[in-house]
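Taking the form predicted alone, here's one chain by itself in structure tokens.
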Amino acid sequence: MSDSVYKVVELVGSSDKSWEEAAKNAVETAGKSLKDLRVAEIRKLDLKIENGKVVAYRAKVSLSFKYGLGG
């Protein structure tokens, strides 16, 4: 088994429906340009509020992916 290196990036996804969809949006959007996604960790959840109403759910996500060409 070879050694592997992973890089971690932090993303913020948003949705007008739920935190789950916000996290999913972040991961799926990142997956369009990053390969070998491994683990996503939800770091923080928050809401965007306008005129006293929730207008967006936001999820801060730490996402790891395999880094480099080897292994």
Second form
12 protein chains.
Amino acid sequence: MSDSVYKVVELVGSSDKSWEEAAKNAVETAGKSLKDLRVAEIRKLDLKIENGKVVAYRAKVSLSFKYGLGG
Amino acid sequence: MSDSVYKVVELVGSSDKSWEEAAKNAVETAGKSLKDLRVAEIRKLDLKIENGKVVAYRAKVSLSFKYGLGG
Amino acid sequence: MSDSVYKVVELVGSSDKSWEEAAKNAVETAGKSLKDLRVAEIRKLDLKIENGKVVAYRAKVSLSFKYGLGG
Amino acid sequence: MSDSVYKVVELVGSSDKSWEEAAKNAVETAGKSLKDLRVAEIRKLDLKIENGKVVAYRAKVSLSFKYGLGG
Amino acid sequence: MSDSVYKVVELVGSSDKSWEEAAKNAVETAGKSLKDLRVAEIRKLDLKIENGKVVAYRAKVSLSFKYGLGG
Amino acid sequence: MSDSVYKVVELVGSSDKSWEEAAKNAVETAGKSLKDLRVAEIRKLDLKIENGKVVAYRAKVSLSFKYGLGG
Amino acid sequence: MSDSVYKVVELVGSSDKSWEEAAKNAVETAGKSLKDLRVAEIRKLDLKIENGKVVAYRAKVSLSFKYGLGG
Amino acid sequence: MSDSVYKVVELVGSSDKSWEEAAKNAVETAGKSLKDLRVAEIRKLDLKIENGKVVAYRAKVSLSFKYGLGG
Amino acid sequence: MSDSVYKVVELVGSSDKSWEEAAKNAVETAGKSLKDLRVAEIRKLDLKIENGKVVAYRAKVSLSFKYGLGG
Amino acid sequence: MSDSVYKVVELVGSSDKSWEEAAKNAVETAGKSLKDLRVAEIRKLDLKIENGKVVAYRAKVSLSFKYGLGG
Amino acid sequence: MSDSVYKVVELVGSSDKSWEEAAKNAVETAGKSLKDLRVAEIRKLDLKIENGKVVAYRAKVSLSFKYGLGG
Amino acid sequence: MSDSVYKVVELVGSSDKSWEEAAKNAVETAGKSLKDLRVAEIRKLDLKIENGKVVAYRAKVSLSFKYGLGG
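Could I have the structure of this protein in the form predicted in complex with another copy of the chain, to go alongside the form predicted alone above?
Shown next: the complete complex, the earlier chain at its head.
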């Protein structure tokens, strides 16, 4: 039954517009090599600041995909 | 003093645009029958993925409303 | 080495549009007096509700800045 | 063995005197319709403030009772 | 988009054999009335003891099902 | 929209009678200078002990008030 | 420096009046044999219910005392 | 009211078959000397591995029993 | 001293019988390529449900193995 | 009883030698203006890295001091 | 299989030099009577302060040893 | 914007001297192949014990580096 084993990874995506786009960047970058992603949980949201202004929205996402297929 | 008792429920809303709209869907669906909602806390955010693409933003919200008025 | 000591504060920002704007309001209000902000972590997201409708998105952010420069 | 299934609910009670009375209000309001309550765990305590004065003590309690008997 | 709103409930199941059976009792009791259950997360495991012996295994499970269909 | 930014502070109050009075002392001491307090969450309760006897009940409370008005 | 080693224990006290008295019962029962108690942190508060009424307030307290002096 | 004071202890049991048996070993070993055990909460489950194979299931359980009766 | 560095990974195993078998599937699938596994901590247990019936028990396990040997 | 109210602040100290020195820097910088510090809890430890090398140890500490005396 | 039951205790050690020495003091004080200690997890680090200076580093450690051998 | 995606990994380092050296071993072993490490958060500290003596200090660190560059 080893085909039903999944691996969990955490990625951090970034966007200058929104946390939705930051999470999407992380997921879709991973999705190029990982074909079996189904759900991604948000672990943390933060903001990068320069000169008192918000310059990026960042989202840490937890992804699971079939073990043995890279990552 | 039983009129001041509140019940807490958790709902999960979904949207293909944003977590704001996902949370709003959950709150406003509940709001049709629950007249005394005042605040909703976000418990969890996640993403639904199909073919390596994000297809939905989901938000789990915790709502409180007067006990005895449904839910 | 006291110049490397930072203080952590928590602020809650609000917006009728999005959590991104709520967090940005908190950070940029603080940024007027605090010149050394670099990162802000999101501690909590919630919603203010009136008459069954969402009227504000609120974000609690944790900021750190050099100790001794106000706050 | 379905008769041994319990449901968990969270209620928030309020009192102008004490958290004990706040929790008791929540439990005993529920107890009117739920005959099988045995234990209630405190999940959160807070205070309502008006004009710089404490006007209410509130307690969020988690209750379990037999599934299928309302709630 | 209200059809995509889910409600989360917590149930406690019990068994004299295993936590698997305890969780299954909770889920399948709920499943009689709730047709759209898909996943159940375990929130807590405990044991009931009498005269120094384990007499029951109990599992608290968190279930989500479509809002408006009972619960 | 900077007028809607709030700051969060934590205070510890003390009383030889009850946690209610301990929390009230913290809130009402702060309330002398902070006019816009509305809610205070309890973060921790503890006891001070001398010679095997409880001599004080202490409550750590988290307060939010309008940013820029002191604290 | 072994004289400065402390041991941590958790006790649950009970009272039909208040959580303050429940915690005090736990501390002062322990205090009969443990001479060096200085602080006790509250880990959990709950309620015992019979026939829909609150019959006891219970407090779980964490105590530390010098290692080697019983407990 | 000192007769109503309970002490909490944590034990780790082990089994080569199941977590149920691991927890039962911990509880029933304690039960030989502690006559008043009523409930045991599971705090952690883990596995011991040798040569890439699972050789034991381990369960950390939290037990409470009347203070003054050993432990 | 780099030979003493370990890497932590999280895997999710699945079984239609028990959480023990689910965890074992995850560990032993990993164990085929990772020779130095010694302990695996359970991070989460859940259930997959179809048509109101439990169809799989799933366990998320955290494993550590020598860094540089794959994973 | 307002003299017994304490305020809690979080500071982050830094050192190129150890977390002990990082925490000490935070405490003793604060100690110049805050005369009543008695205990500081460590909330988080981290490392700053440049070119693959550790360049600073950082400690986030939580301090409490008498309310009304600065901070 | 009762010989494989372990008991968990928490001790707090102290040192004027480092948290390593504080934890070591706790472990080695316990180690005089407990022969089967194998691992100790750090639960909390703090600092004792007098006159604005750090006077002790303290570490709370969680130890497990064979049940029935003291502690 | 895939160039801004980071991956998070957890490593456990070990030292017979200090947790600082344990964390440094983990970071600098990883730093040989991962050029873009900037910060490492400490997730857990523990001690390895043999014959009642501390033989190693271990630190679990969480590192993030650019996705696609190994790990």
